[in-house]
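In structure tokens, the next block holds one chain alone, the form predicted alone.
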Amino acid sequence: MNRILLYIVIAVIALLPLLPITPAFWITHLNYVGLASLVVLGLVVLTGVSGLTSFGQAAFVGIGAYATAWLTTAMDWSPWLALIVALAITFAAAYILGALTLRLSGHYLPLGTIAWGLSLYYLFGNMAFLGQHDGIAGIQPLDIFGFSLAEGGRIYYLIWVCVLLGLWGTRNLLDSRPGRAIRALKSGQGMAESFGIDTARYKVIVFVYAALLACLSGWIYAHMQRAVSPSPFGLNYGIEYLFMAVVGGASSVWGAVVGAGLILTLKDQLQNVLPAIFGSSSNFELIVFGVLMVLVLQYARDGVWPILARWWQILTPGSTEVRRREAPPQAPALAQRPRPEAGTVVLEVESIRKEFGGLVAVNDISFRLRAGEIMGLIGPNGAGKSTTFNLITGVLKATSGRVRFLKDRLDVLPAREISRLGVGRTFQHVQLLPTMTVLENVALGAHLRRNVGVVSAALHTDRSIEAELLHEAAVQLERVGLADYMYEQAGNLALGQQRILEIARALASDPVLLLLDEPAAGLRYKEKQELAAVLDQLRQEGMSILLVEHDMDFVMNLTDHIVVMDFGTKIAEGRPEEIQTHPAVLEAYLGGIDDDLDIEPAPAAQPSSAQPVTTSGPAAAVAERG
């Protein structure tokens, strides 16, 4: 949010109850908007940012409300002590439910949240000590140092302070090291695992985070209403909270407030307007909400908040501060891994084999890569090169054979553990987070090089570590020639630039072994030369590089050693000059069948901006076939 607009919003929130012209009804209404905003803010992180749909958030509101209601009435506890216990209960419940539910995917996940949401709702209504469907009454009001918050105008400030702190903490979280991992959950889980991110753990983290915000809302609600019953914590309210998130802007932090305000205001006003229009007291609200949802999905798929933000920028063009195109502030360099001595065997592939049913995609491939060496893995389309890459990096499990990296076996480890050992990679089909900046995408690669907790990130006490990560990302962008695009969204880059960006992200992980899958695809001739210079510099620094590439001129001039595959089998291995004249290689490229057997979905055709490379002799024949 623009700072001027933020100050205006805070001033309005602070002054509204003090104005004599403000009706008491609107203060009460804003109290409910604030309570709903806390719940929806959790859904923004859980559903909008992470892509995990939940219909059960109202149940967590109920846990917070019922916990404090019972503890303050039956046990005569302080409400503030009850808050701590309520948060602890919610944390435990959300952790257990999240660990079980988040194993589901697709439509099974929202169905799972509906199931436990209904279970908790009926639990509230059937437990005798919770008053069953009559609920619990006589809850004491909150007070702070003897100052009672029983009146709506007083608890109003507590609610909105909590909302503003929640917005601030959530924004801090999303702009941090764990926040980048959270943003990768929606569309880049496989890529994130390859850079050491435990996506299952982060799913549980965001699930618990959203539940705790809902619990806080329920705690305040109980002491504001002075009574609780099961009805506000049912499935219909869970659906309503999800409506609020989508209407406001499911991936926008301030969209939580906008969505809650719009839905609750419409709901209140429609109760007065619709009976007058239709001459009946029947409930037409759900019909209107359904129409509203269709319209939002059709004309404002990102929600209302992004539209309001664009309007504000148009109305106040001078108030939007354009981020300066410069590197982040200087920070201490991150620690680097020691490099093995030149000539040391870094990667040893021993007879690895991958079968998909009756199809043998990789057939007993063996080779060695030494420190300070660039090896090319080439072959016609469908030779099994990318499948071999995925076997080395743990994306696929080998049917048989072994892969060793220095002293460790890779074929028995998941992708994130392989990354932790010092193996970085790019992908055949570019895998970036398009709505994140170029700088943030590269910083994601350095995830394992520093450790920041969720609480530290939310409280913004991680500034020094964040500066180090962003500085490292800027250094790698400078190295590959993308420093001028640092604050551009990654999705706005050309395909060739996106491939270079993937290399910068891999370098940020400080790898000992770098695997590049078609890094020169989509690059112009000059860009290929610049990339070759970068890779040559990395070789001189002691890094080992294994690359798959179809541009034979690029491969022959850069690599020290080449392995050639065809139909999943190694047909040749040697120095570039030996490969150019090898009969089996020429036969494979000139006489083979061009079927794509790499077990990965082919991308849609992209117009190539690469300039033709002039090559003569056998390499030209290889390039033509490849």
Contents of the next structure:
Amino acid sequence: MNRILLYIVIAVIALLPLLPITPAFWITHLNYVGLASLVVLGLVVLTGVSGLTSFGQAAFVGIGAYATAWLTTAMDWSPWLALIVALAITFAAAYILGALTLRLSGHYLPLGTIAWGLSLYYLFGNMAFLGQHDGIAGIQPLDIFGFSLAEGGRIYYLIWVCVLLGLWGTRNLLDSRPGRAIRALKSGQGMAESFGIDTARYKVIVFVYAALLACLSGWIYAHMQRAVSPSPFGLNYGIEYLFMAVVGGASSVWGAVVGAGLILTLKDQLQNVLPAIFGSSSNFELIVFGVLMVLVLQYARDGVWPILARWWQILTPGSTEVRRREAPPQAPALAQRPRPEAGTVVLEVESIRKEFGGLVAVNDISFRLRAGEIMGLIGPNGAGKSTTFNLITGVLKATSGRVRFLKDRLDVLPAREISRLGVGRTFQHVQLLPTMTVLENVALGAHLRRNVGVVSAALHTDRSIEAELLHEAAVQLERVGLADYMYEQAGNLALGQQRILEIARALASDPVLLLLDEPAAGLRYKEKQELAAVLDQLRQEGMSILLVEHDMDFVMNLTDHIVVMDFGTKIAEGRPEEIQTHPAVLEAYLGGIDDDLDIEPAPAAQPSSAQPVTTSGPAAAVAERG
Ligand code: ADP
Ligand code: MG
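Could I have the structure of this protein in the form predicted together with adenosine-5'-diphosphate, to go alongside the form predicted alone above?
And the full complex, kicking off with our chain again.
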């Protein structure tokens, strides 16, 4: 949202209760909208951004409300002290529930949230000291330094200051190192873990974050209503909060306010209008909501907020952020890990094996890679190359065999730890966060090089570290030639450029060993030459590179050493010129055609090689078999 709109919203919020013409019920209504916005804001992060669906947020509102209700009435505590305790209880409950339920995948997670939403609801209704189904009444109103917030027009300011601070903190959080990790959760864990992101931990973090916002909402609610009972914390309210997030736009923080406002206003209006039409006082609004939900999912998947944002952009052309065109400012370079001396054995793969059921995808493969060397791993499609990559990087567990990287054994470590040791990779099937900028995608690669916690990210005190991370990302983008696309959404790049982006992201992790799975696929001839120059430069800097690639010119010109696989088995190994004339290789690629085909490495300037794929030799044969 741009600044002018933000100031308008803040001014309207600030002035409304002061205007004599504002009806009192508007203020009451806006109080409820604000309280719901806090809960929905948590759901935006949890469900919209991280892809974790929760039907149980109302239960956390209940924990906040009941904790303060009991502590301030039965124990006569100050509400502010009760807030701290309520947040602490919520933290503990969410942490435990999150650790238990977030492991569940697919539909089991929403089902799990329904289960604990119901349990907490019945717990509130059955505990004698919480007043069972009557709840707790006589809760004192809040006051701040003797200034009473008993009136709706006063607690209004507390609510909306909390909402605006929540929006600000959440925006800050999402736009930071932990925020990028959180935004990577939705993409499946493979890629994120390969850059050292502890996905299980971040899932618990967003779950606790959302629960704390819900608790805060419940705390204010209890002191505004002056009484609590179990019904507003039941499952149907949990569903309603989720509904608000979906309608508002679950991937934008402002969607929370829009969704809460729309749904509560609509509900209010429907409760007036529908009984008049149908002549009874049943809850017809639920039916209307159901229909509305179907329409939203059908016609506005991303909710209402993106549509409003687009209208605003059309109304105020040129207001889109111009300052974003420049590279991020200079910042101190990140520390680099020591490089092994040229010639040291960096990677040693010993009889590594992977079976998928009866299929032996990788059949006792061994090879070594030294510092400052580029090794090619080639073979027809399905030969087991990508599987070998996944065994080295910990994405798959080997059936048997060992992988040694400098002093460590990789085959016993998870992907996250392997990344920490200095192994960077790209994926055959590009794994980017398409709605994040190119720069942010690359910065994700530098995740392990600096540490920023959730709290300092939300409070915006991480800016100097953030600047270092973004600067590093910009440097790597410059290096691979994508500097002009820094603020483009990654999903808008051509596929070849997305592969190059993945290389920049891997480089941002400061690797000692780089594994590239078909980096040149989809590149034009000139782009391939530029890529080869970058890889050659990296080799001179002492990087070790393992490369899977189908373009034979590219492989033969660039690599020092080649391993050839076919049907999971290593069939040849040697220098490029040895491989080109190796009978087993010709057999594998050309199916036994006994013809000494010319697969000489073509000099770069030779016009005949100015084709993306050679029309004769192994590459053509591979293309046929693939
Ligand atoms: P390459 O990268 O050389 O083209 P892969 O390593 O992707 O080959 O695949 C090797 C073989 O293993 C193929 O036959 C493929 O179908 C099989 N394979 C790969 N991944 C899996 C998996 N997760 N489950 C079952 N089979 C797999
Ligand atoms: Mg592959």
